[in-house]
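In structure tokens, one chain follows: the form predicted on its own.
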Amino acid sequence: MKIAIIGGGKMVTQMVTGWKNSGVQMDTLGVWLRNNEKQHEFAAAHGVTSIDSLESLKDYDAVMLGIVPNALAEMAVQLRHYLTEDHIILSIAGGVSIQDIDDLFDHHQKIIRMMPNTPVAVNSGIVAMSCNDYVSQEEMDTVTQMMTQLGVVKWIDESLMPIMPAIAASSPTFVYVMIEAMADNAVAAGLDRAAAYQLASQMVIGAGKMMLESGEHPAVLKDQVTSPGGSTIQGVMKLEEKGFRDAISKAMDEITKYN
């Protein structure tokens, strides 16, 4: 699959990491951006191609918009002139609907809107999809093939875009702050940063892939750890007396009250 990316921003650049990371040919990848120099930078540093002109588009299967919501309407002007029925538009633009970006268009469009995040750079992210009905099952199993190289593929209802980013998203933020207490702590107590910053970051990795391939409830995996009067179970207390899980709950509240 051969995808033109508009715009060059960090998510973009995630992705492409991710995809060069992968294995991905970077020569199926081709970028544009407004400004021609950057354009040329983001290509040589990545190897992808450089879209020198729009009606390069017409050598490619999919045109992603990795530019800011309020560029697209301006955006949409120029590709109008370049798209035709047979493209597939991916948008990574957030808080932008289907509707919204069919809107855009004068025929209308194959359209698959997802969410993607910044662990994509690792291969270990998540890409929340969804896409309107002229979208083959074919077609989708090329995307998610594609996108499977930067992590974990949900198709989902469009309606639940708005809570992407504060189950998958936004939330690793909270995973670095976390991190970042722990280190702290550790550190306090004598350890060295980076031994900290590594511990508490494979504890993390460590803890997800006991979930996911346990199959076990988290209250089930908490409760193997927590032995009668134990220290586990004494620190678990300190975090319900703080409000961990409503302070959690909150914040995600937070995050999608502006999604």
Ligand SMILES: NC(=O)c1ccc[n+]([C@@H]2O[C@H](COP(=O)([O-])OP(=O)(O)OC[C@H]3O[C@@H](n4cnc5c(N)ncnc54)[C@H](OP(=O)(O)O)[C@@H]3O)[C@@H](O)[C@H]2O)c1
The other form holds:
Amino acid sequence: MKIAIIGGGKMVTQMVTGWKNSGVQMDTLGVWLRNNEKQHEFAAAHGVTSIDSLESLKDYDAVMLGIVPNALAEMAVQLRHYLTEDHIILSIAGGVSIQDIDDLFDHHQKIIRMMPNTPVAVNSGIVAMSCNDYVSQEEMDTVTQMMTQLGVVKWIDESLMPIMPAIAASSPTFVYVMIEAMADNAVAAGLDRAAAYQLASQMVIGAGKMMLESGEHPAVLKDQVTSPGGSTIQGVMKLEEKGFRDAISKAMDEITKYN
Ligand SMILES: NC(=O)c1ccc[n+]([C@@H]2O[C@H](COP(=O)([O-])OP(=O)(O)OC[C@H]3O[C@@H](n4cnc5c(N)ncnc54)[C@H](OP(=O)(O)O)[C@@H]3O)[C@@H](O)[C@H]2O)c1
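Given the form predicted on its own above, I would also like to look at the protein as it appears in the form predicted in complex with the ligand.
After this comes the whole thing, all chains and molecules, with the earlier chain placed first.
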């Protein structure tokens, strides 16, 4: 599938890096940036095609909107002229619904809303997607195949897309904050910084793998580590006292408010 990407900021760069790592043929991806010089630099750096005229969009199956949400209306005015009903619009814009895209693009037919997270750059990401009824099963399968190169793909109902940043796309930052806090504690106790980051990061990967591969309820895995009168349960009780669960839940609510 050939995808023309509009925009080349942080998220697009992570996706393109993931595709490159996974061996996707890079010339099937094209990029258009509002700044021509930056566009050529981006294309050369990642081995993707530089889209010098929007007329070339006719050579692509899909057009991915990778720009900031508040630039979409202005961009839509430029793009509308070049899009046909055969194009699939892939939007990664946070907080922008399929209905919003439909309105901006003069009721274009095929729209897929996507919410990727940054670990797509290391092919361990999540790409949550919803689409309208004009996207065929075959097109969904083709897009799934492309996004699977980046990690786990989850098709969900459009009504649930606003919570995807909180559960998957913004929440890696929670983990980074936790890793930093844990490393600071270990460094304060004398462990070197690199080892502290390595151990805390590997712990996160391992705990996630245990959840996915054991199929156990998280409380069962927690109970397996908390021996009676042991140190781990003391730590868990301190987390409860400090409102860890509530802090996570409130932080997720806050993210969802903006999506
Ligand atoms: N970062 C994430 O974790 C994440 C996750 C999921 C979805 N998203 C979504 O991804 C999109 C891009 O986010 P980002 O984090 O990659 O932002 P970013 O690094 O700031 O990149 C923004 C991109 O938009 C372009 N742009 C800005 N204003 C424009 C305009 N008026 N016309 C044309 N292009 C314009 C920028 O071009 P210049 O370089 O010329 O300024 C740049 O290529 C957003 O819609 C965001 O909601 C981000």
